[in-house]
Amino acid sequence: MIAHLPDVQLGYDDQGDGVPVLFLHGFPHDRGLWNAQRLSLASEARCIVPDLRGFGQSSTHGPFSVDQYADDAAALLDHLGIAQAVVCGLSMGGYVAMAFWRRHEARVRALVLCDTRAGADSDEARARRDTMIAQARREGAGAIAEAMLPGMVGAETRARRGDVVAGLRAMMSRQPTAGIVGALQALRDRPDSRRTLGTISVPTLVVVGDEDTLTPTSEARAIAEALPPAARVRLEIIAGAGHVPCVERPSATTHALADFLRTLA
């Protein structure tokens, strides 16, 4: 489906009944990242799964920032008549989820932060973003997919799940170059969210693959430890998964999400 919003067109899926859950994908993905969860959770949740600006079927024009992505997601909820949702983001989507909390706190029923970190980029990381921006402009999405793929999945997936690796390569390779460049700029310039964690007052689930090298378990533990008692934090470490456990270990990830959603009833 396509939502024609005042400033942007967003591709999205809307499936299921129950508590609304807004799923936000990572970089450089599209909404297909969450297909397994959308299909499996539809019997107990209303799964709203957009392509962020610049990806999938969404508009490729700016502005690009984590705040803009969050505002786009809020506009989609307005379009669908949804006042409040569980906001679930992976990696870049986790940064957007934290921005969503800062900007639209009253609309957040609960949070799920997957394979992400709260801190801003270091100077070295910003320089790597700039190098990747130049590569994307010069060589296109396929080159970015090949550069990202080694860190995207865990050793278990690389050894045993060639289908998953191939599917992720195809997903990343088909993203618009303009969206990739805009997202890299947004990631490079995003604010530090560590103070944001201390303000979170809704139930929060933190998920991470135990083989994640991009945002390792130490980052997930740091998020969990920084959350206040009001967040009633739960930490789930998904065995045999890297940076995208929702694709690498879909059943285990869905089980963790379903258990969390039931605590909200």
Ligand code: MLT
Contents of the next structure:
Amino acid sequence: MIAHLPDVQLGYDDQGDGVPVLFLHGFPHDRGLWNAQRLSLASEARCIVPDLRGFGQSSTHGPFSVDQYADDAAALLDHLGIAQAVVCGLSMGGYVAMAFWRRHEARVRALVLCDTRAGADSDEARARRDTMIAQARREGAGAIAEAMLPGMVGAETRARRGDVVAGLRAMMSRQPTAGIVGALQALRDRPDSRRTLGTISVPTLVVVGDEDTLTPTSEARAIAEALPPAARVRLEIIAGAGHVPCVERPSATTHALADFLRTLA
Ligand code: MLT
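Counterpart to the form predicted on its own, namely the form predicted in complex with the ligand:
Every chain and every other molecule in the complex is listed next, the one we just looked at coming first.
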């Protein structure tokens, strides 16, 4: 489906009944990243799954920032008449979830932070973003997909799940160059969210693949340790998954989410 919002057009899925869950994909993905969870959780949750601005079926114009992505998602909830949702983001989607908390706290029923980190980019990481922006402009999405793929999945997936690797490669290769460049700028310029963690007062689930090398388990543990008691944090480490457990180990990830959602009932 396509939502025609005042400032942007967003592709999205809206499936199921129950507590609304807003799923936010990472870079350079689209909403297909959450297909398994949308299909499996639809009997107990209303799954709202947008393409972030610049990806999938969404508009490719800026401005691009994690705050803008969060405001776009809030505008989609307005469009759908949803006051509050569980906000679940993976990696870049996690940065957006933390921005969503800062900007729309009253609309957050609970948080799920998957394979993400709270800190901002280092100077070296910012320089790597600029190199990748130049590469995206020069060579397009296919080159970015190849550059990202090694870090995207764990050793187990790489060795045994060629279908998962092929699916991710296809997803990353079909994203618009304008969206990739805009997202890299947004990632490079995102704020440090470490102080945000201390303000979180809703139940929070932290998920990470045990083979994630982009945002390793140490980052997930740092997030869990920084959350205040009010967040009643749960940490789920998904065995045999890298950076995208929702695709690499969909059942284990869905179970972790479903268990968490039941604690909110
Ligand atoms: C992602 O998966 O969203 C990216 O790895 C995030 C990042 O590069 O910081």
